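One chain comes next, on its own, written out as structure tokens in the form predicted on its own.
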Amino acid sequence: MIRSRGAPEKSSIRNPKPRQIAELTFTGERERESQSGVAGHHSTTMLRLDLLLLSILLLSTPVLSDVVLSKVDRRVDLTSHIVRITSTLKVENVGKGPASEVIIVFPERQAKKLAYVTAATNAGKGKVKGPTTSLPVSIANAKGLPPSLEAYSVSLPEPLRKGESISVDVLTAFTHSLKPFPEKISQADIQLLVFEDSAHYLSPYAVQAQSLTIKLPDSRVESYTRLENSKYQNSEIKYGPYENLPPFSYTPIIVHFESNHPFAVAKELVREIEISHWGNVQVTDNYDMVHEGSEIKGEFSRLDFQARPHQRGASAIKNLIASLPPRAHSVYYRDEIGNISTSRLWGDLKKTELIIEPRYPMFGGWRTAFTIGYGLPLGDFLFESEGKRFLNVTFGSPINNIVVDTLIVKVVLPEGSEFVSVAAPFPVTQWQETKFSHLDVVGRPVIVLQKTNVVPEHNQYFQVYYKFSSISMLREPMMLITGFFLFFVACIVYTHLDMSISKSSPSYLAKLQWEDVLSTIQQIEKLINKCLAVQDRLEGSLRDLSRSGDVQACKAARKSADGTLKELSKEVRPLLSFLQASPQAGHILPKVEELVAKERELEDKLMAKHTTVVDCYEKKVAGREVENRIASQQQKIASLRQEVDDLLEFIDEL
């Protein structure tokens, strides 16, 4: 309501004329009416009940008569799933005192879907348009209005005196106002929508003349409410003009029309704008999108869609167009699987346009999630003013004609930023977070802005102000330089540092003693192996004796072997004495002593066998008899040789 300064508030009640509950005249096909008749009857019944309650409340609402609307021209645009209504109000003050504001009202059901409202006026007259002046719009606490109405106040540039008039243009955008009917269709069906509104302009003021124009996306309309002075022509439905309407006039209308425009709705969009003072602004948009048009029923045929996409998928989302800022670079488009190659990018000096295609055509009820990222030149969006830096970027989604249920914008500032403030052209919810990235110490401040029910009209510039010292830019390079310097210093120190243990320490002496023990054991092992090799040659002389019968040659071989074994035994004796005297060899000494003893016993048995065989050959004893005499000796020799080999293997593992 317009309140007059200094004028007393009037409490008289003006009853409007009886409301007209219009009958629906269906012009669609009879078959479609029969399929949707039950749902349509239920919807109409509920609508009439709501209107009856609204009418009772409006009849009891007080009105003021200081201001009238001499002319109202409304234009409703239904060419997309965002309903845009432009209302031109000619406001005239007929009261005694000046008026400083205009009250516009919306029904509660419509106000819940209101996404954007703005008002403006121009100084021109008639067809000559002057400079446009934006008018502040705010939620009004108008007294006396029923709870089923929500009021907004439009502040006038100057108080309107008695007899003066002004023209005000009010633009409103509504989301989720168009309802698919039927709600489910097959792949080959067209999409039909239902729109509900009032043929009369709902206002707390009297309206002297008003008209309504509804622009449809197509020339085909299933049905619409027929009233007096209503007509349908060239994809437009016109109501009016209607004259001398009392305050709170409300005449419901319903339009059932064809629209294959896809309902692209982002259930959530998270935008991250990261500032780097090294020359780049990185933008990352994460979309969770759904098609909220008529849901597809039955099976989806890819073959039919590719053969006739305009008939077998007319309402599907085939591509999306994102208008990016000019000079955008490093653009990418991907989802959880990876990069999506079905995209095209082109640009000029004014804008950069990205055309993307989902991995599959999106029909009603289908969802998808994807990410769009790109870089921007820092100089185009970061400025300085009064000792502060400020980022100047757009708020909404760059994708054309998309509704965002929840939009979260995160502005990541450089580490060390302080005194942060935000200037937004509309109310938003704000809080601050911290993000850690490469080489961060205390983290980067993140300004988070959240808004629900966002439409393309919200894609306006907002500013984030902060203070940042230029010296802070050197922090990360200095950290890198210092890190590399310390690394190379550590390498130099390491290469020149003596890491060996002190030669006077007990551990070092114990290590040297153990090395001496191992060396002595290896020498004993080599001498034992030489003894075994001599014993093998002695065994070979017996085999030569059995073939040639040369006893003298066999005796000579024994004499040579006996001398060699005695020399080797002399060499083993001091080595064994060293081990017996060394405390480090205490755990291995028994095995070494056993090895030496077994080797000597093996040597004695072998010599005894050799003597027996030579004596038998000198006495001309038969070969069978010789074998019988040395059989027991041969078994003992084989057993001793196996024990010696096992001991050598055990010591070798040490």
Second form
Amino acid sequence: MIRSRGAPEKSSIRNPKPRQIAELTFTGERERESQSGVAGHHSTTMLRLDLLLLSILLLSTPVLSDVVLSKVDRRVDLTSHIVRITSTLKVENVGKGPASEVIIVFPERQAKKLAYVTAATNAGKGKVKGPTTSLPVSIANAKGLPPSLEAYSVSLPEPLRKGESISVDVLTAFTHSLKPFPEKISQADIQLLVFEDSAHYLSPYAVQAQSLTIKLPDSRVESYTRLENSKYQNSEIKYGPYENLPPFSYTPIIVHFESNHPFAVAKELVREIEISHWGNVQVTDNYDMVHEGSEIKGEFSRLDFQARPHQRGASAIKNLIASLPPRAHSVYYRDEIGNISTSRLWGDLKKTELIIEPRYPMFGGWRTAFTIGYGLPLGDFLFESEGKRFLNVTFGSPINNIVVDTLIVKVVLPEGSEFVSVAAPFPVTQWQETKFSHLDVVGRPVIVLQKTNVVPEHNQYFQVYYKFSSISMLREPMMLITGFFLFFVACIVYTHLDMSISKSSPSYLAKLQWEDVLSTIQQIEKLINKCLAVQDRLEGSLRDLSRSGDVQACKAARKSADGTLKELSKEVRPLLSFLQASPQAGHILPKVEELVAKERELEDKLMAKHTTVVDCYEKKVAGREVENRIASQQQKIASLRQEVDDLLEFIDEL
Amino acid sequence: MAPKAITSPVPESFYPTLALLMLSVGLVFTASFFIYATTTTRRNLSIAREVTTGAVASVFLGFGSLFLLLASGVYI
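Moving on from the form predicted on its own, kindly provide the form predicted in complex with its partner chain as a structure.
Then the entire complex follows, led off by the chain already shown.
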């Protein structure tokens, strides 16, 4: 058995059911250990083999020698299921030329799980920390470096001259790096995880001084690789300080510890963000969630879980906390079955917090799928600058501490948006689709962004730019108006159409004739109403005369009234003769004739009264005299008017 | 140039009031349209009056139903 330096010493794995033989799958290899001295140890054959190859290759490769890391402090945070490593590198240029970049490397296995890498530097020397500026990190060409290593290059703000040094903070986040071991546990067992890394910082530069601190959750540590200068205190394992190590030095260490942090992993998350210019941004998140800790074997006892949740199900996912933006409204939480009522929502000015509990507590290997939806006010997220509108929303999931394997963000823009472009702070794959939603003719443009391996650090704002003319907002009311108008046109067409089947039957002909009679009567009615209106105007002119004493205007009004009335009576005559001729109008004819006659009488009386009053005014007769003279006329006029109105009413009700 | 926030052209708190107002005016015009269409005889129907009443009614009903949809949460 090839032993590379730093062979791990293992204490026995404490387990409620002691086992002689531990079966483990690490890299797909199985090994049975039958030595009674060591009850189970890791099968690292494959691991050690490729580390040996790595070290052989490393020793035979030229190294970049103009930069030296004078001090490296690494902090590994294992408190959640995302492994976050913060490395503070003090880079010193000992070569001849200026150094403009720092190369950081990861072994290929680790690089596949790298979700997020960022670098920053603090300007200022010594204890005074200046403002942090973030540095661009890009994938570097790994030529000249040993294979099975992936390299990233951090560009320094200005090239480092000979003898100068700068401090760079590199933050990396890895997903799926904590392996549950044992892989299957029962409900009462504790969840133990294995983390592997290197005690020496793997770097293409020589490292003068370095130290490593691993922060563990506040539970116990099962075992960890003991090297020189390693100690465990206060839930932290410290390795170091190590001095003057050559480049590419690598010492594998393994930490086996307990963690009850919920391993919430969303296999797929589809976020749909729909914008309506009438005031709302609707976000719908569809989750497909799985618990990726130790799988549960055996049965799940609900009684045990509810009686003692911390002993029977400490590592289960009992609830998830989501931080939604402030002023979120109409929040819903449902799945395929329907609404899930186990949720709580409260909000303040900074955020809206939603605590959701799945329908059952999720144990290892269990899956669930649900949807969270909420609406946001438009003014918080949509802005306009330089003729283009842009939407400013967060990219990732609002749920805290969740890893998303595939994240798809769909931004649905209103119909009529053009020249869509996206500005994102990290690389994403994007393409365009169309969605047909309310009142759509051509469909709404949808820009789809996809990213794999997403951690909460990716929850940053991204912008979608597009052009939209304000007139296009009228498109939707225009569609509704057109719809209603077509309905009215259909009604008009229906009333004008003659849809009877037989055009020559006697009942149909009788109906036609009756319609003619009715229409004639309606026309007569209209004319009589016009006459009455003229008479009212005449009376009005009389009242004006009594107020202003202007006789000439009164006479003029009289003249025009005379003319109109003559015309109207001319129009009435042919209608009346038609009625007299038609047989159907028999029972109404007398009434109509009476109406016309009475109306004419009324006219005459009114004219007479008018003449009297005008004469009186011309002769400057006193007011009371005038009234006496026209008293009887007035009475008759009033009664006649009443009769005319009654007749009109009667005819109306036909 | 600082970006300017875009909001709806009509303040959102007015949506229910506007919906009610426009719909009632629209329904009044619809009623007038139908009364005219049913009480006058076919010969006396004037198309101009029918079409104008229908057009005005459809404008008010269109806007009224738009604001009704917006007020009830279906953001079109």
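By rigid core we mean the largest C-alpha set that fits within 1.5 Å across both forms. Positions refer to the first chain, counted from 1. Because the structure is predicted, anything quoted here is derived from the model rather than measured.
- Annotation for residue 392: C-alpha shift under 2 angstroms between the two forms, rigid core superposed.
- If you fit the rigid core between the two forms, you'll see the Cα of residue 581 move by 2 angstroms or more.
- Comparing the forms between the two forms, the C-alpha position of residue 350 differs by less than 2 angstroms, with the core used for superposition.
- We note a C-alpha movement of 77.5 Å at residue 639 between the two forms, with the rigid core held in register.
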